[in-house]
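Take a look at this single chain in structure tokens; it is the form predicted alone.
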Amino acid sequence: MTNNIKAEKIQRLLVWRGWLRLAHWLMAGGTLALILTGWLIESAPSLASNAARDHYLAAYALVAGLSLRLWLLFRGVEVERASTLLPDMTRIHVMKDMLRFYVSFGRMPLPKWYAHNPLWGPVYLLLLLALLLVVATGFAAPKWPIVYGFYLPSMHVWWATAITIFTVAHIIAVVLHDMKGTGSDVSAMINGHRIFVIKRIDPDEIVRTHRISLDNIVRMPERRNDE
């Protein structure tokens, strides 16, 4: 037990700002709540009224919060902006255990990373857009119901059946990370701080390597042809 307590540092550090976790919990809220009110507009008839009272103001919700989200992606610090959210050769490792700690439901090591989660970045991207089509489509289906072709109710209820997914998704995902892992990621979207442990060298592990000098490299006689 001492010597990983040796061999271990942690630090906790701020990653995720103010405006970043409002968006965050905006986009949450709103998102739960109208899924709750559109299942009950479905499928409670006596209480779909009010469910379509609430199913607006939660869609407000949701507009503010996806509103600032998109702001930040172009004007907020490195960590808010779209390019982290991109896929690139520097992260493709990590997306690849990532896979392997979901495919083993979480008996793999689970891998370690700054901000967003490398796997995770791409689909968020896609999840905004989700947002916008949901957003478009639910404000404009009751007087555009058919637009150029396509039909807007359909729509909105099949991208919002594609975000309960995710969203189902995204809790199990982060419940497991916060079992198995040490980043402290539910945590950190309330109070924006991550914990990193970060492994500390033992010198009595390094393998010392005999040392020549420059000088005597240079002085080295050069090897023959004929040898």
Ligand code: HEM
Second form
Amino acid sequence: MTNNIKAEKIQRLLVWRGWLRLAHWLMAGGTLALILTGWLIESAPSLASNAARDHYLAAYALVAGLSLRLWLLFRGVEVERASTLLPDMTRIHVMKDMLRFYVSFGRMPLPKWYAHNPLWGPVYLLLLLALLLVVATGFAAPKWPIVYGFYLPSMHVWWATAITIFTVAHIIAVVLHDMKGTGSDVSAMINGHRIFVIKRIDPDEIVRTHRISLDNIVRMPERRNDE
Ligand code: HEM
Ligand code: HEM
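Would you mind generating the form predicted together with ligand HEM now that we have the form predicted alone?
Now the full complex is given, and it begins with the chain already shown.
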């Protein structure tokens, strides 16, 4: 009777250190405020001067978070390093399962992963580059609007738009992961701990699997030789 019960073990492990979480929330808060104030500068002329001041304040939060994140990228522990964000072809099957999960609007199962989502890892790396460019163009544009023929205010808006698209997609994705998965992804970015549900092998499954004795394995080549 008890053999039919599939036991599950739940483990709560630290995946995101405090430094990474601090960097994440400084970048996230700064970016959300920059999107809001940037939009006000563009579309609400009566609020534009106050919004431009707040745009600068939010920029400093982003710069602090981004600098910390870049430092961790080269100096942090393994999960914080650039190498863990590069595309990993050994995990291509997990990436495909992630795509299936999105295309089916969360009806297909959500695969499991340890720290960075394998599909989003390279996107995070590109995002860090885009954030560097938006910061550089944002600070440089008022002083040097044209650099090597590039009109920096337009470049600023271009990268700002790309980051806004990422932000919308990222928030939808992480909420979906949290709703459909068992990892508590969003609170993991707050308290650092992700939940891992480990399925123990059903004893019945072991009984049902085909067994072959060691003797047979050893004898098999002999038999082939006899033929
Ligand atoms: C309320 C908004 C947000 C929530 C709830 C949130 C939540 C999360 C979660 C749960 C992860 C882990 C995903 C994974 O398993 O790979 C993550 C990763 C990440 N998020 Fe967010 N995020 C938010 C906003 C943002 C924004 C606005 C940015 C920057 C534009 C951002 C940048 C990142 C980056 C770069 C990572 C990868 C972690 C790292 O290596 O630094 N997030 N976020
Ligand atoms: C994700 C980050 C950011 C977003 C989404 C964003 C968005 C925008 C938008 C939409 C505008 C209005 C452009 C226009 O009206 O033509 C703007 C202007 C501007 N941004 Fe950003 N921006 C970001 C980061 C930054 C940063 C880091 C700085 C650095 C200080 C910065 C500095 C500026 C400046 C100086 C302007 C011109 C303000 C003015 O016309 O008075 N931005 N930004």
